[in-house]
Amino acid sequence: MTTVLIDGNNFYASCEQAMDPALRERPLVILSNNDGCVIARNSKAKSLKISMGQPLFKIRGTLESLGVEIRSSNYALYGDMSRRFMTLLKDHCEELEIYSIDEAFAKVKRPASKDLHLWAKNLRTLVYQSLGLPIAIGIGTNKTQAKIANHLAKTIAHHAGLFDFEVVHNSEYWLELIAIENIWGIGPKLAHWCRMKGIKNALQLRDMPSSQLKAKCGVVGLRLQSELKGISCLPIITKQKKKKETCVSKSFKHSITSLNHLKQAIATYTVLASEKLRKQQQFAGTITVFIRTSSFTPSFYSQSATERLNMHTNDTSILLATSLRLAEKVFQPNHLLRKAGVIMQDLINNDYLQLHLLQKYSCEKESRRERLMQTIDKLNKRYGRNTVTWATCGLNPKWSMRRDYLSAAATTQLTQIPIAKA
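Using the sequence just given, produce the structure of the chain by itself, in the form predicted on its own.
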């Protein structure tokens, strides 16, 4: 079987365009948390030389004069579109490794003709018809070659989003086109070291003395070099590893100074974290709460507190009680707090639970609590987040994250489904 990398083009922007087709004809940028910086662009925005990471407050006037559409990050939309995308891919690949929100490695059997172009073309058409997402497909002997092929599929227009590295006649020509910085696994420091050695592209990296590469980055470098030579070193990982920690943290729209507002924020993040734990089928044994002011203020303040639970759990009420106690410990008045977060640690699988010798445990009570949590999760999933929540989270808090350009959660909330008028 051959290795394939399937990647969503300009994924965040493509998700927004799928929900609002009018955006396809206009330049579009997506902003980071609190509408801070540009973190994604569509092809039209890229053609206007709008760079990644530019703060909105510096380029707002420029964006308006160029007619650029602006959207706040809509993570509910992107996450749901990613889930649908990966579900489609699983039906058309023998093995699938979900690498990121918009990327997946796969194993695919070549037909008798050895030509995968028809399969790739049909898959690209299916994904676009089903989700409105354009994708690029790179095919190679291993993961590194598939990454290179995917890069070529997106950068060379006449390949139309598809490149098969295994069937090209002159592979060295294509390797020479790949700059050292664009090779998967090569970071800025290693790229700089390579250029100091005269290694400027993938072909030169493949053919350089292995002893030099091993001395610099050990077996990782040798593995990368072997993959460039066509040897498979990195397997497809179909089963995702369980998380060791789960963190929910966000910056505030406005600085907060009161304990009440801090508790609302910590409670909101704890509710989100407990939902993630149940989705991951895990229990938490330790909770950490942290807060900090802006790093640009003269009197910088940062504090955290940790507490270990008597028994592992993903029950929101138990986690809330603990996190609110920790919020009281870390809070200090007269500090302009800009960010807070909750970290669930010491995670274990919920298939088993280690009981506490000195703490009473009732199977009937735990079963009722589990059913209650499941019911709340189902209601929030069906009717939208915070349909049922805890009062301590507050209603429409003023400190919540700035998202002035947020689009509708059209795939996850019934009330926000677009209406077509005929």
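Since the one above is the form predicted on its own, can you give the form predicted in complex with the DNA too?
Keep in mind that what follows is only the chain, not its partners or any molecules around it.
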């Protein structure tokens, strides 16, 4: 069995293009939450040298003069496209690890001919025909090699979206082409450290003294180096691990200075976080609420408060009572708050709660509350988020996220289905 990494090219941009094919002919960028900065670009935008992470307010003029299309991020659409994408992949791989919204590791059997070109070509065609998404496929003996192969599949044009590390003869040549910054597991700090030591590419990293790497970044570095040498250290994880904590946090459209607005925001995030817990079939034992001002000003201020619950729960009302109390505790007037969040911690799973549940179900009030939560979740799933919510969240609050360039929830809302013109 060999390891592959399959991912969607320019995933968010490709999702937008799949729903509005006219965008394929135009340069296109996707913005982060709150329309903050560029987080995805299609190939036309890339060729105009629009770089990742640029704040919109700095490049708005340039984008306009170049005729670049802009979209706010539409996670309802990307999440649903991702689900469809992964479903297709599951049918064509032996094992699948969904690694992120747009990529998956998998195990694939190599045919007698050793040649996986046909398999890859068919998969690329299937995904494009079914979803309109272009993908790249990297093949190697382990995850790190598959990642590198995937990078080459995208950068070497004539490889047509596929690179098989196990069948190339001159692997050292290809490793040397991979800049140190582009290696999976090497972030900005480590890349800088490597450059200082004269290590500029994957080949040099593979061959540098292990002791130095161990001293700098522990076993993580050693594992990475071993994988470059062809030894598998990182397993494919097919069963999704239960989360240890879950967080909802967002920046505000305008700075918040009143306790009332902060409580609306914290309530809104708590409602979402509780919904997440129920979806994950988990219960929180601890809640943290945090607030912060803009990290781009010298007077940066941040504060958090934590409270342990008497009993683990995923009941929105109980969690709300606690998080609103924490909001009052952390609130400071005279600070221009830009961001706040709620973290659910000390999570336990359904099965660990059996004893509690027995107690709970013996209590009519508790089981009625469980049914109430289930009903609210169902209504919101069917008729859209916030169909039923809590009044403390506020109605159309002024601080809520900016999304000026939002496309339709074309695959998840009946009212927003695209209309084909004859």
